[in-house]
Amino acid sequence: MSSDLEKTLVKLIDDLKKKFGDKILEVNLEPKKVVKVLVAPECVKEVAQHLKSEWKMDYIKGVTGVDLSRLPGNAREELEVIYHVGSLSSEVLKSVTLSLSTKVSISNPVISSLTSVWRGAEMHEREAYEMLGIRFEGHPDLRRLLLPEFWSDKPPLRKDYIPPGRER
């Protein structure tokens, strides 16, 4: 990693904690150019338009959800919501993927949509929406993607769900 970018990144993350305090819960800086920003669910959407506005993270790559409740040694009842987002008009951010990530419970799994910061956003949240049953607040157009109409089942991407003919 460059110099230039190291302490434009270092600077980035000194500002969100400045900013936004106890809120920022936890942040990974990994050499290759990826940060992690994990973030309290009730600020993620402010953290966002901040890192808009302020750090030009202007396009989404993508969402990923994880649902968290069977990893070895560390389960929790948590679906994890990560934003990738990318800058196209900031030179020195242009090579970075930042993942702006908030953690939800499995028994309330909702979250502000963020499709009014990163329009990007529509699509990848209703895929998680309906893999792993997570609810945008706010969301335009918050309907089934890919699976049918008549789907009345967990949500697939849940570790608890069980597909027909799989059953134990």
Contents of the next structure:
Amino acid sequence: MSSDLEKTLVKLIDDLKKKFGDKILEVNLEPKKVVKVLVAPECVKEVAQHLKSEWKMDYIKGVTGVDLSRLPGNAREELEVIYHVGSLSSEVLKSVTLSLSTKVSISNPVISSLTSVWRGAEMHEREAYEMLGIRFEGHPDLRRLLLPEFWSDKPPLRKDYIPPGRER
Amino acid sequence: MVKEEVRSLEIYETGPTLTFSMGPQHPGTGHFRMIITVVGDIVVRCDPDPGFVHRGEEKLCEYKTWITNIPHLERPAILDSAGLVYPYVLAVERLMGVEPPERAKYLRVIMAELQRICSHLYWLGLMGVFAGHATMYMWCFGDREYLVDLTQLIGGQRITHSYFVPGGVRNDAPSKVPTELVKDFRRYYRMMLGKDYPGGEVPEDFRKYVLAVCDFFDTRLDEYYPMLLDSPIFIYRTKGVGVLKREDAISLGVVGPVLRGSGVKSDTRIDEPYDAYPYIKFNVPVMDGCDSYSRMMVGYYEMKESVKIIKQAVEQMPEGPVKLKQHPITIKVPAGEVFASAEAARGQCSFYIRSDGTDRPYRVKICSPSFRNLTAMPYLIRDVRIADIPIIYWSLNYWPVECDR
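Next up, can you give the form predicted in complex with the partner chain of this protein, since the form predicted on its own came first?
Every component of the complex follows; first up is the chain already shown.
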């Protein structure tokens, strides 16, 4: 990793910490693996807007979630929602994908939609909605995308959903 | 006697608009449906409805071990199986903190580029069909055969070879090419180019044979240009159709030739170099027409660049081992999370993997290029004529199975 990138990333994290204070819960800086910023669910949108306007993070790569309820050693009844964002306008940050993530409870997984910040998040959020049951408030068209219309079971990527034939 | 009832056909009385399904049985869409609303023959709304081939790849990954995930992860895009498995293998390697031997890096690059050409030939051929040019289809598929033979020679299988494993590749490339294949290639060469292979015999040495096939294919690519891409009918049908402006391409998050066809210079092989790509010189074709024609041109020039990459990789490839050690079926990967990308044929393909330290992944998320290009479809198929839908659809190089996973 170039030192330019390292410096820029440290600056970015410092800036976020200064602006949002204790809303930034956790930071992970390992550009070889993952650059991660864990924020409180209520300020995801502001952080996203800040990243886009101040740091030219204009390119959405994916929205996903992880069910943390069966993680050995650290099981919590929570879902982690992750936005993978990158930049096409900034030369230095071009090679980095930032994971903007937040944790919501499994019983009430609601966060505000980021389609107004990154227009391309629309289909990704629809997928996360049907696969993990995360509700994105303010999404223009939150419907199922990949699963059939008759699907009424649990969201299939939650850990308590066992596919038929896979019971142990 | 049964009294006949005459019922009115309400389907025609829908007011000023008409809504209908295009696909999944439509020959132009594959296993994919678009719900189209038209006024006259102008499309006013397009609502893509994927999911006909959804099989829960990501859930399946949680039940299989790190190694046994590889064969089924290449199924979503069998034409480009190397491109789709590449980021998975990179991600697992980064989690484990290992790096493959030098020779394996070059073999991986050769394989990935061969599959990129195979996939692009399929794309160009099918685009030819839907632009009313069936000869293009025949030519592409005929030439593709010799590149597929090359992947079979290296990986052992024609299409899905499971060649990449964490820590290297499964086996080394052969040093000698079978005589039958060489004879066959020589016959095809004479048939297509109307002359014998220069210098008489096609070499049986692996390195020289790959260079011979590359040279042949490069010559054929030059013949494709006046055939399809410079043909007035093709230009008339694709220029100015399906315009995706630069800013829109970035904000919608599209990838690959669609992004580069909109004038954005972005390629994972350059931006986040992996394996042997830093040692190889090549260009990234970018067109700023932002329309279907630009996207096809980017695809065409990418094949030329891939030929260059394969030639360089074959010449630079060092001798040595091709994998770190024989992996047992159940490797254990340290706990952690990783996000890795590689440039597949259709664009950037990324994997987000969360490991809990056991012999199988805790969560695998595939950001496939077709899914990321799907976002652009409703914006592109709007205010166009029905006849332009297949052109725009195929210019996106959309692969339903890759999107659905």
